[in-house]
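Just the one chain here, the form predicted alone, laid out as structure tokens.
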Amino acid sequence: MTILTPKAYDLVVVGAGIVGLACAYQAFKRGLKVAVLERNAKCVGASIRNFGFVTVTGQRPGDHWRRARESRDVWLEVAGNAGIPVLHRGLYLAAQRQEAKVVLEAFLQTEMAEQCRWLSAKEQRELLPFVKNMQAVLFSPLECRVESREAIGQLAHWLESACGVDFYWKTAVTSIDLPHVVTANGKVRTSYCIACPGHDLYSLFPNLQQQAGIRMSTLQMLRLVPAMPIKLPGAIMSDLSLVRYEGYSGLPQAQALLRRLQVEQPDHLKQGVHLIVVQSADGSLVVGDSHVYDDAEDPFASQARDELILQEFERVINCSGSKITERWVGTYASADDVVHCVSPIPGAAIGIVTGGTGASTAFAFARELVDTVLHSS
């Protein structure tokens, strides 16, 4: 076989998915030589079918709260270098329902909760005139947003051109047999490998990432245009998240709020719909979304799932007459655990973000790979 580039690396990265260039750039940091093997032309995966949406409130309490913070600041960072636009900042979570109030009073005395606060009534009806029947908001000014289909380019990119990350795209990996790499084109020579494959379980050690109980979640999503222009203050969300993301639904008091919903919303809860809203630079908002598990990623998009996200959206955003000009469909890897890392051999690492946070918290998940590598041999 031959060699693809003369070239040898530190350190090959294979994916550019978030993960894989937040991997590239956490080595590039401690000056090893890198490269980025991708099969694709580009980056189409879950990376850039998401909300570009950087959440930090409401993660699973412990390690992954704690790389949504250390990731929220890189973002900051790298997006400042990278000239990538924060559209936004901050997170509102508006209560419908006394049983969420109570589970947000409750979420304010933990840890996560630090620079949380309650909306005044006055900040509710300047920052949020749309939002209807709000019992209260709780306001976190951590949360960032990027437009994450122009941001993973820009940040690829910026990679290659400011930082001398080496990226081979059309590439696709067969294996990993140090110190090679080998591909569809040939091998490339590196003292250690990072594999990124995302909600791709079969190419490389397939029977590793079964063994890890991982599964495929396929989530739909939408962009609206409103009939009458409204400024999202920031992100926003609703009662179905707090049953949904696990620094919440993790608290006793959800259980309350879950027994409610699932009399008043079976089939939201049934379909994995929860509400995130949050705005482009045109004005148009992204909303969703619902989440799907099975063994396989489902190729078609339900418009019957499309609705209830739509019924969430139009129950606590005061914007009839929407309309919808995209539509999507996006999948990621699922499993109990939100990262999943493994090394098959010495100096060679599989990360995957199995929680649907990689946006959230992949350049700390990051740093952990390449800690990983370095010590494995």
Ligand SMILES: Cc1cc2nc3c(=O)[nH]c(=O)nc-3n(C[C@H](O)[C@H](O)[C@H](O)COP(=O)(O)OP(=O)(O)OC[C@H]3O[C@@H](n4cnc5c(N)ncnc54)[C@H](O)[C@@H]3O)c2cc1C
Second form
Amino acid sequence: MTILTPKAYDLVVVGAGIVGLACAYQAFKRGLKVAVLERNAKCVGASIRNFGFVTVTGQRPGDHWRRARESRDVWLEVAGNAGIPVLHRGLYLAAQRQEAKVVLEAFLQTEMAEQCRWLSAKEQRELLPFVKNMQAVLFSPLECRVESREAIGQLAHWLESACGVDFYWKTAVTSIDLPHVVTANGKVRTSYCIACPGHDLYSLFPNLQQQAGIRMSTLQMLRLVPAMPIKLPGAIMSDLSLVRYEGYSGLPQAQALLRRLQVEQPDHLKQGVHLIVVQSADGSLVVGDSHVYDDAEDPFASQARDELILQEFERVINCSGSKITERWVGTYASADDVVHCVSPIPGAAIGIVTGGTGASTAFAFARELVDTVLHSS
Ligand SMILES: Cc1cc2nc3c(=O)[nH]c(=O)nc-3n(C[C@H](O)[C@H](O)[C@H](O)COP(=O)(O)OP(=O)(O)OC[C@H]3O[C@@H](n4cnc5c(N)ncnc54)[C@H](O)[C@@H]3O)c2cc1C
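Can I get the form predicted in complex with the named molecule as well, since the one above is the form predicted alone?
And the full complex, kicking off with our chain again.
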């Protein structure tokens, strides 16, 4: 078997999505010599297709919420060092129904609402003049957003240039046989390996999907150019998000909201549509999303689902005549457990965020993964 490089590493990471890059960063912080092997010429997976929205408040309570808090702090530190612009800080949860306001009132009583507060009527008018039918708006200062499609490449570049991480692009890993990781281009010597394959559960671990009870969640996303320029002060979410994100949907008060939405917006619920709106540096809006769950990813973007997303957008944002300039789909691995971390052989681990929250939680999860491999042999 050919040798890809004469170098020997402490840790080889498979996959240059956010989870793989976060592992490389956490290993670098521990002084390990790291290489990242990525089969594509650049990252094209879920990590560049998402909102870049680092969400803290809506996460599943407990460990995952703590992962999000920790990861948000690391994002801000890394973004500063890597020159990655943070485009938004904060989240505006715009309740349009009384039942949604009640959910947010209950959320405010939880530990996860630390630092969150209601916007005054004056603040609502000044900050969100384009938001319709506001019963109340809860502001969370904890969230931030980066432009993922650029940020992921910038992060990889910074890890290489400032942290000494070696990147091998166009290098598909075919097996892990420590002390080697075998690729289509030759083998690499390493003490440890963490595989972060995202939703590709077949190439390296053909039985993993069945064993772990993982399904595929395929999302549709839109980019809109508003007819009239608007300036978002932060990310915006609406009532539908309160029955999706577990930090809110797990509250008993969410049941009344769900019952009302089942009557008023059954198609949105059926297609897993809720609303996140964020803004890019050029003023365009990234708007989503819908969720289709199946054993395999859904290759087809449906016009009907786009229309449901647009309906919810127009229900909340007064911005008619916006032009759609991009549509795309993205897929993530989904399971009841929000993260999947196993050690198939001593010295190796597989790490997958199965809750659709990798942008928000990867840095903390990566710290756990590095611990797992270092203690697995
Ligand atoms: C449309 C959309 C919107 C989302 N919005 C958000 C959001 O706002 N906030 C949030 O927190 N999360 C969000 N998510 C979820 C988040 O994007 C994912 O959880 C995260 O990107 C997963 O990162 P990853 O590194 O595991 O996977 P990926 O980004 O898919 O990266 C996996 C990489 O591994 C590589 N790879 C796989 N197998 C091999 C192999 N054998 N050899 C070499 N390379 C290999 C792949 O080529 C790929 O580059 C969203 C997801 C989608 C799809």
